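Below you'll find only one chain, the form predicted on its own, shown as structure tokens.
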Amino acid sequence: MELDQRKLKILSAITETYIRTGEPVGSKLLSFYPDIRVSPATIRNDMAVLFEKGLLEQPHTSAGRIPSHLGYRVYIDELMRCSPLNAEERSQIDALFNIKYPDPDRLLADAAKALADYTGCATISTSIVQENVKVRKVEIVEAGTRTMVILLMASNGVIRNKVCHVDFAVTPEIIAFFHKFANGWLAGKSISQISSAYIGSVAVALGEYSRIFTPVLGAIFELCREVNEGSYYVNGFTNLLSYPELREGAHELFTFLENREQVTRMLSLTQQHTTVIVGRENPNQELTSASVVVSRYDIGRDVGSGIIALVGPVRLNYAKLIPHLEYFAQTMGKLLSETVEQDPQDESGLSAEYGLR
């Protein structure tokens, strides 16, 4: 869209003033800034070319203008300057991620409370696993007479449990027997590989004891879906409140949010490292209030991937929070790659936190 520069400077004004107030701006407010310097009969004519071309909107009889949602996309592409973090800054990120031994899952909760404390925003953190992740290690563990707990390690450093009652007396000898037996069909194989049908042939596998095995199969069964489908976590709905302009939808905004499978398919749109969805641009009729900004990160050796989203009003503070953003994502996606990487032999770290040596 060709304009002059006087022109993109009123627009940009505009945008940052709203975005600091939330009140519509006025051309004698505008007459004041130096870059523009202009008198406001002039301002108010530029305003009126940005009315026309859709990038301002004039609420009730207001005599200030916003910025349409038209308006902050050319703001966000053309105008916008991000300050990079300072030291304390990216010290008080860092701190965050300050764990020797991280559980993903756990990191990619803490994250998204943290990520919402911080910014105001509701946040959504979410990891994509790809077909290479496999299992690393398969562990059982004694918790009463007849109640195990199964812990599943998988090759991207995430670990699934859940306890299974089963109709036998858990001994030493059958957790020994069985933990050779598991891991001897199951290390090492690709996580989305292990369908029923194989642990069908596992349970073939294992003759007469097949019966009596049957809870437990299922449930590593269950662990391999659950470490297969990735991560996702909320936070942060509460701090939607606080704007006035999501209250009324905020029902609908919650229901969307809490439905992992239309959100996970909406950030699968976003191939970029960092997109911003700015208001009607998003087809999902809860957002169209509502800005999402959405940074990717990667984790090492391939195995997968994840995405940090923060939800707000379309009259987020971009130039701010795009870099923490950036940062949050690239500090957790260096640790969980980290994690990832360490020597599948040495999981000392990892075994002590679930009670196993």
The other form holds:
Number of protein chains: 2
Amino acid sequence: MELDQRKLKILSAITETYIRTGEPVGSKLLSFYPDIRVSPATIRNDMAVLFEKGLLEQPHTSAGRIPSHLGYRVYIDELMRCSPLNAEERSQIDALFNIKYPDPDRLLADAAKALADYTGCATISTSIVQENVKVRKVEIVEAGTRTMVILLMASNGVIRNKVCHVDFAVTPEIIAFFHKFANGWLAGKSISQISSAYIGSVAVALGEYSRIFTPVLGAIFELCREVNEGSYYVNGFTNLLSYPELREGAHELFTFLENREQVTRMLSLTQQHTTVIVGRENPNQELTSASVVVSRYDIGRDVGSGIIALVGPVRLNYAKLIPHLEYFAQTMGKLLSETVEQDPQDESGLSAEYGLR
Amino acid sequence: MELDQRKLKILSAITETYIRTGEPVGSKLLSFYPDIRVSPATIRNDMAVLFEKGLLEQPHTSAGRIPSHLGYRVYIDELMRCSPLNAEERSQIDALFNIKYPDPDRLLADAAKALADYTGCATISTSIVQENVKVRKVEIVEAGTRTMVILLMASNGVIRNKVCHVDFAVTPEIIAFFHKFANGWLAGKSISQISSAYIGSVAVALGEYSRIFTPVLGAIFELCREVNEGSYYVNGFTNLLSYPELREGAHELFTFLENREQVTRMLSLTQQHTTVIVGRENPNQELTSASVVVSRYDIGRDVGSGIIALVGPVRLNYAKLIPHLEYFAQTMGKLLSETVEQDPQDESGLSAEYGLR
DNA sequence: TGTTAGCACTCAGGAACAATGAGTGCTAAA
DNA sequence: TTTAGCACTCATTGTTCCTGAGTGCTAACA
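Moving from the form predicted on its own, what structure would you give for the form predicted in complex with the DNA?
And the full complex, kicking off with our chain again.
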């Protein structure tokens, strides 16, 4: 990009003004900007060059200029100045996590929802489950004469429960028996390996009891599947409707965002710490009039990570939102690694406690 | 309403045709209907009368007629024939609940989501918490050296858990101590009475231990609040965007639906088993171009109940959707009352077990 | 060689007007 | 009470004209 300083300044000014006002920017308006201070005619010459290079667009002949999606790209990569958050902004983000005693499983969903309203965007939040996550232990709690609660605790700190209705009277003895049995077969086992077939073999080992414990094993299998799948939330659909440029294709956009597979495929393309996908850069047609800002958070080594993304109009205040999102992701990672107890890496204790396997 | 048979037939035909096609219905088209069989001129005379009575509207002079919101009301109350569901339809609804081992807490959310996609509407689903719901018991499970899971079981069968991070090493002794203590103060206690102040007095009773148990008591308090609040879900926003007549005010409509208080106030006006609120009948401006079909489900006496509502355009296939919704609500109630174990009405057993209070 | 003033040009948006046709309201006859 | 006939209405579509913001180009200027 062999462009002189002034042309870059003009591209930057057009982009920022358009982001702010939503109106095409004309040469006369730019001539008043203190950093530019040349006549409208000169600016027009420069704009013609920027247009040639594909950095600017013109809604129609007699309108001002707006940045093309490539223009946004140059602005984001080379021109914009992201200032680090000031104390007030940091505390505003911190407040989004303002849950007194955070439950790690709910923190992601709740904070992402708050972030959506804070930014006026939609948010996508996912947790990525490591390959090597294991079952730490299974706990069973009596919850009624014929009801039990199954708790599955995984080595990445995720804890999930499920209520399970059974056909027999739940007694402490039965619970103790099944607790020991289930942990013997499951504790320390890699979660991704707990298939329907494996549960079947566990059922076989239960022998004559297998029939009555079927719902319990089923519940455990479902819990493993849920933990292994990680989480996927989209929040703030309503916010997107406040942008006229997104209303037209809102139905297609929303349908796309609700499809976890499609979105995951799209997000998996972004490998850097923070990535911006501007409008038509996105291979998915549904998103050509939207921008996506993607950031990762990490929860300590080998424990897990996740993705937080903002979805908004192309005309997005990148310079402000990128540092906000990064600080949010960083805080999320920090809070989760504090809350989620790291696996002590020795399942030996438990394996010993439960004997076999 | 002193209207002869033919006029009612015309109103009914206009309503059903308009629901099907979305186009204003003209006199010529109606003259071909086998039940009517009079000339367009006659139909026009009748339409003029129906218009006088406020049952029909005309988008403009040279267009056909569409039902007014009052016209829909008459159609719904007096004209439409709801046929009971056939076997196939019933099994389609049953399939929406197709969760092998349903967790009562998730059944409502999951099935309502499925219902939204089945009907092409948005759904609102709430559970209504009875006044007299009590804490059945609190269970504590070790989930790491400094992490515990708190389980709250309520007399209405609701079971909720929360992960809680503490500042001390979690040992079986501490768990046993706190378990006994907490149940002594909470088991059998009415959930709505567990205020922040009450938790404060529990903390005082803990004496020197109160400081370290603060997060645990906090978690218990939050759990009580959550159980007492019941649940509120809205699903299928995206579906609503497929109706052009709702796109205009979609932002306001969505914002309204996300506001639990407002929606609850609106739904609380409906006291019958199934109620329809047609467009402008709704006092809330955001909903004047939408219709709401509300149905209740019940989970056995004194255990609980809830509301399932469909939100869609005014031009809704009421004759089909009302029986579907009713069957859905009925099935939901049946499934929940099977799954949720009814309170045996004697907390005496537990009170005895935990001594005091 | 880069910058600027001047001016003709372009085109979206809005207003004004006419043509078209679907569907009506009214009247008089059956 | 029903119907045929006919004049009438008005949304829609297309055309034309006007206005003004903003441009592109040219020639003069520094």
